[in-house]
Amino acid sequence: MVKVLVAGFKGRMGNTTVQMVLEHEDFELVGVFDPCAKEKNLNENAEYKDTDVPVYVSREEIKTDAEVWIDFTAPSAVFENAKFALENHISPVIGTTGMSDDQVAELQALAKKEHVGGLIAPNFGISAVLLMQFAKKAAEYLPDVEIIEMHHDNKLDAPSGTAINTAKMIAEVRKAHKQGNPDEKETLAGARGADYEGMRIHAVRLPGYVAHEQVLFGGKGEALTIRQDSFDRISFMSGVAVATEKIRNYDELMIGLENLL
């Protein structure tokens, strides 16, 4: 049994993760963490009335034998959470996006020092992982590309971690260059979206959406669109489960679920 602590359990992704852990025959939920929690035990929540699991509201009070820390919290908290997990030899599986490159590099150095495996996954959906790999391959032949990501209107960071990671993967095979008319002018600031090495990234935030991405490629007389849609948060749980099962076998902090597949 893999002993698991879920951080951010009051959120929608965190709550879905708690349900997945409880239903998985090889996982044991040993704690949940959320500064917004009022309860002391998960069984105070009607949804989990038969589940005796301690609730923590601060990192300082966490006393656990957890082996894996699953984090779906907020950009403002995830770095300190991951640092805490690594320092306590708990393998972090992080789905929260919004960390800077410097923060990620610091966590990778810490994981290496402590010999603890961990994963930061911009997206746990198998279809999203495939989209990024397909986009990277397509960019070898069609270097003019723009990315549109669409999420629910409560998402805090923009662009999404998935969109940024897609752009980074494409950049590995694409020479940076400016696309479009070199003399173009925005008549409304931001109309062309964010610029990543000449690629444009556009972020949509609307109610009713969950997580969606399109990568648009253009060439002479042709175009290619690769699209991925996550209609329900349960779609991410297969990837979270894979990471939880495998991450203890590593001693470094990796970026991207594809490293475990």
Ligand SMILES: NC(=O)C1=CN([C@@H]2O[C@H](COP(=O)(O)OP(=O)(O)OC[C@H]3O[C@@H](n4cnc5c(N)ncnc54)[C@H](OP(=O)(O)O)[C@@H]3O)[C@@H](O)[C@H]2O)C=CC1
Contents of the next structure:
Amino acid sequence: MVKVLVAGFKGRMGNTTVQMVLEHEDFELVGVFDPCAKEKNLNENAEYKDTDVPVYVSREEIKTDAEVWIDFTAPSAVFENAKFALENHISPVIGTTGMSDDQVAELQALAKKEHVGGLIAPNFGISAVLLMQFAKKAAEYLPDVEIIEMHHDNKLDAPSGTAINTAKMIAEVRKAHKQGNPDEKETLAGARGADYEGMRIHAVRLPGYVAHEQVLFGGKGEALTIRQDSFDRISFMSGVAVATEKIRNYDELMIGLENLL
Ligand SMILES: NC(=O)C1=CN([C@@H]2O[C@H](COP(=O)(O)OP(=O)(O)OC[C@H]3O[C@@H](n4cnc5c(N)ncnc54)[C@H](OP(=O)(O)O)[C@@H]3O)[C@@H](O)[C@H]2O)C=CC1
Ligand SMILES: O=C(O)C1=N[C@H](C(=O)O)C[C@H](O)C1
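The form predicted together with the ligand is what I need now, so please give it after the form predicted alone.
In what comes next, the whole complex appears, and the chain from above leads the way.
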């Protein structure tokens, strides 16, 4: 059995993850963490009345034998959470987006020093993992690219972690260059979106959406669009489960679910 702690359990993803962990025959939920929790034990919720699991509201009070720390919290919280997990030899499985490149590099150095395996996955959905790989392949032949990501309107970070990761993967095969008319001017600021090495990234936020991305490629007289949709947060759970099962076999902090598939 893999002993698991879920951080951010009161949130949309954290709550779905708690259900997945409780239903998984190889996982044992040994703790949940969220500063906005009012209860001391999960069994105080009618939905989990037979589930005796301690609730933590601060990192300082966490005393646990957890082996894996699943994090779906907030961009402002994830770095300190991941650092805490690594320092306590708990393997982090991080879904939370919004960390800077410097923060990720610092965590990777810490994981190496502590010999602890971990994963940061910008997206645990298999459709998104495939989209990123297909997009990287397509960019070898069609290097003019724009990315449109579409999410629910409660999302804190923009552009999405998936969109940034898509751009980074494409940049491995695409020479940086400005796209569009060299003389183009925005008459309304932001009209051309964010700029990653000349690729434009557009972030849409609307009620009703969950998580969606399109990568558009244009060539002479032709175009290609690759699209993925997460219609439900359950779409991320098989990826989270795979990472939770496998992560203790590693001793470095990796980026991207594809490393474990
Ligand atoms: N990698 C992937 O496949 C996916 C990643 N995500 C990412 O996961 C993150 C969470 O998304 P979502 O569930 O929608 O967000 P929510 O806002 O619904 O949930 C986040 C929860 O974390 C809590 N929280 C804040 N700070 C801490 C902390 N220090 N420790 C523990 N919990 C904390 C929040 O409390 P409070 O409300 O009080 O701040 C909230 O209850 C986002 O970064 C999102 O981009 C989402 C879907 C898939
Ligand atoms: O906030 C979300 O919902 C999601 N966040 C991740 C991201 O920023 O890419 C993954 C997925 O898109 C859902």
